[in-house]
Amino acid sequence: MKLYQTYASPFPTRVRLAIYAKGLDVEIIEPPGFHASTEAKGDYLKINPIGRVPTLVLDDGRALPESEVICEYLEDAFPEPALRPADAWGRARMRLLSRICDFYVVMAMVPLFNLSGRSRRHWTPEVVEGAATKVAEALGYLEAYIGEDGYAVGRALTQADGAIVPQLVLAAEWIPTVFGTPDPLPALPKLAAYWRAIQADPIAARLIRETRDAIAGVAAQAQEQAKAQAEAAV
């Protein structure tokens, strides 16, 4: 099998997960086109028409899209280990929270992921504050459903936490340190403990440092190329 994905998405993170929890054999993939990349994105179109990451092709060339999409098939593919709770409740409850994550969180981040790419001039405090309430707003959401074991739900990771932590990078590490916004955390205890708890599963701890490695190269990128812009229009 094989995984197009980038690192710094958010959203290919929970796939991840899956592929080291349960061991699988599948080649990653970084397609052109995404995050500071000027590149088209080509090829990777005729994969995924929908031109988002990630996607999953199967050995035998079917392709499928959608991050929870493909988490729900490689659990139903590969049941070993379990990454959904075995109640309903349980089960329930890492969709929601999911679910929280997909349509709450990021969408309150989008206002900065936009923003991050402009020239500072457009940063007024009054957009960035604004945002930046928006996702402390939505991360209170995770706070009133997060598990308090260690885990999102229960005591073992599940595909809940794959949805989790890349955010919780963003929001308690990327965010503050681009825009200068207090860190989220302090206000949301069980939340907070939870990212604390979560960075000593050796899973985890692999995909929090993958994410910030991403974020950091795609900054790395971004300045290469504003100073090569910069340079040609002397």
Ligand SMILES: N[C@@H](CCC(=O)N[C@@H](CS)C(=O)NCC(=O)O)C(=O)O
Contents of the next structure:
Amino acid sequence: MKLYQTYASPFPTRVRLAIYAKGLDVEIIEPPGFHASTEAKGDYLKINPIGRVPTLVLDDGRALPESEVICEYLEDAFPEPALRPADAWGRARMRLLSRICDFYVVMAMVPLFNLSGRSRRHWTPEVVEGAATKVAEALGYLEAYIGEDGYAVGRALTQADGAIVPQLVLAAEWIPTVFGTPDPLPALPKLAAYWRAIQADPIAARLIRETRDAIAGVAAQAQEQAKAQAEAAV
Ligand SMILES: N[C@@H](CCC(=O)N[C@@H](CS)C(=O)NCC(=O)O)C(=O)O
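Given the form predicted on its own, state the structure of the form predicted in complex with this ligand.
Once more the chain from above appears, this time first in line as the rest of the complex follows.
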């Protein structure tokens, strides 16, 4: 199988969690045209007409977009080790936490993703503080449902950890560092305890490391571009 993805995007992270945990043989491919890249997406749109990452391509060429759908497929096709809790309520909580990430946390971060690609004179305090407040509110929804045994749900990795971990790298590290906004975690004790505990899990730690490294790479690339643009404008 092949996984088209980027390490800086939070969505493919949950798919990599499944790949690492299940020990699957998957070639990782970074398609052109994402993040600070100025390349066109080119043939990638033939693989995934939605034009987003991730996409899983099976050995027979069938292609599947959408991270949650891919994780469910991998779970059904490769059930061991299970990354869904065994009980119905646990599964519902896993899906709820993932959905909060996709619908509320990511959406709250979008204005800051957009700002990060623009020059600092567009970073008005009202926009930055307004977005950071919305991110903290969305993290509060995770706080309401996050598990208290070291994992998002229960006592083992589930798909929900793959959804939450990259969001916390962005919300608790990247946003405060880049925009100078307060760390949201001290006001969210359950989520803060989860964040400390999950870093002890080797697969989660690998995902966190990959996300941090990729975000630093995208930031460096964006800085280079901004510098080149400023020099060209002189
Ligand atoms: N609902 C999709 C969302 C995927 C998504 O939005 N990925 C972003 C990267 S964070 C993307 O590919 N955006 C288009 C782009 O960067 O051009 C999923 O869960 O896979």
